[in-house]
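One chain is shown next in structure tokens, namely the form predicted alone.
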Amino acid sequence: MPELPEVQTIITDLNEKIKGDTVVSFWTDWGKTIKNKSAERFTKEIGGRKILGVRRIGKNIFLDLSGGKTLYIHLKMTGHLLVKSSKLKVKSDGKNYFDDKVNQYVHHIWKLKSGRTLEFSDLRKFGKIVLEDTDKINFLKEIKALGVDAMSEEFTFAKFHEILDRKKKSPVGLLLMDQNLIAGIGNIYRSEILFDAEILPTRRIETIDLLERKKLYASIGKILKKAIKYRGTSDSDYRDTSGAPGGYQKIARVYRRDKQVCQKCGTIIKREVLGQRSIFFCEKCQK
């Protein structure tokens, strides 16, 4: 599942590309998708709204749009969006990686006033669509239920902290995970901040002194920063909006790297499961 880093990627793209353009038509194959309304109805209601900007909290996109609506989109484990014109670019490295097999499973197309398309690709079918009134979206339940944005000003160490002694006896693999409590972390990422925390994903949180809960605030956003500037992490479905994989899979520490050397200390690189989601770590570089 896309987490914060690629979901950032493809907000900063739409920002880029499609801020100011002009819904016109909307196709789609598989209605289910869309969670409020009829897709009849949901056409209807989207057509002629400008995008006037695009933006998230945790892993949830919004589009906010013309006449006081917001369309929500949550790509779930296998969707991405992609935006394409009549005439296709390649990237730098001379690709078009909208030819890519994984960009081939468009089951929604939104027409806009440039020529330009924004395509949601879903190879499972697990993506959300709604259309809501903007003042209600952050009234929506899922929504309401969402912690702190892992990369938002509110996120400070002060409220970290709080949100550590309220699951004291809890491992911290599974606290950063929990999205009720820190939005925008997921399973990639929670591996990468403990390794360079140096901090094991099975330790309660009560053993976790002062200190070491500076240092692991601090990984969380060098971690998610750095993936934001690598631009994601694609180590199966995940694409950005120009259908092109991130980047961060190349760097990565132990995430996926098990049975390999770990880089700092040469001991082979450990994988576990916790709350049915593996876990990568290093039991020498992490206490």
Contents of the next structure:
Amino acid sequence: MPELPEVQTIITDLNEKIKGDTVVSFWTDWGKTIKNKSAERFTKEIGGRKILGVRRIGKNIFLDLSGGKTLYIHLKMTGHLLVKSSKLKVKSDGKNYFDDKVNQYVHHIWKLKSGRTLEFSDLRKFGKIVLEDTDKINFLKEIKALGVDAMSEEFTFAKFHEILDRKKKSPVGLLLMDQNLIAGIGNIYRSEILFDAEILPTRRIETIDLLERKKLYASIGKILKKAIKYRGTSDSDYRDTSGAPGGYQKIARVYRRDKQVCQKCGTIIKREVLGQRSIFFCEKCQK
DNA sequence: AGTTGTGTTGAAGA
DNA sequence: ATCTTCAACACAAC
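Since the structure above is the form predicted alone, I would like to see how the form predicted together with the DNA looks, so please show that one next.
Next comes the full complex, this chain leading.
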């Protein structure tokens, strides 16, 4: 499940591996993923374009291309991007992660001038590919609707305070995942952030005082930064551009740790449903 | 073997 | 308007 830290890991890797490269051709066996034009037209329009740089807003990936176009990709639940080179198939630790089962669901391939390929593996085919004018990207309705990116400079405490005040009745565990308020946090990190902030997911915003708000704000930055350092969470499908798993699942405190003991207090970690999704918490550590 | 859970997001329903 | 539910889809686990 790629959230902000996973997407940031991908962005960093792509800028290292394919920035400056040029798209030679494109192949797909699932054209439905390409949203604003036919696969044929997409293929025709992307050929010959140079990759100028890769950036993101929340979980949305943008590859800015020459000629004023941007390739916009959303990985949704099971998508991840692989960069393969014609020669070297093995990572520094000697493993060829590309052969892992989770990397076998490649439905879209961009062939690059260098001989590398950018491949989109997407088991459940929920992913989204859009080729649009660079200056129109910010006006796409789904991009325009996005809230402030959780790792951007504009996400100040004052801004967070204002966002909280807009949703006084909402459980805090729901607000954190709302991309149109704060972009980047999903199901994994909402649980981890709330554990770090010692706040129960079901707490209504209006009951959270200033001190707790400050703690929660700090936890968002702290947990996301830590998750980026660990190259994201690979509990199931997510892999980096080498096909290798991230490491955050090894240090997660509550996510998918229900029925296990809390590392802080020894209480059994609970799992409930909030917003149709699992939420994990320690009812003793979190108030 | 059929059912259920998985989780992101847009769209449809209330 | 705003909240809730569902569909997109494949697969593992029960």
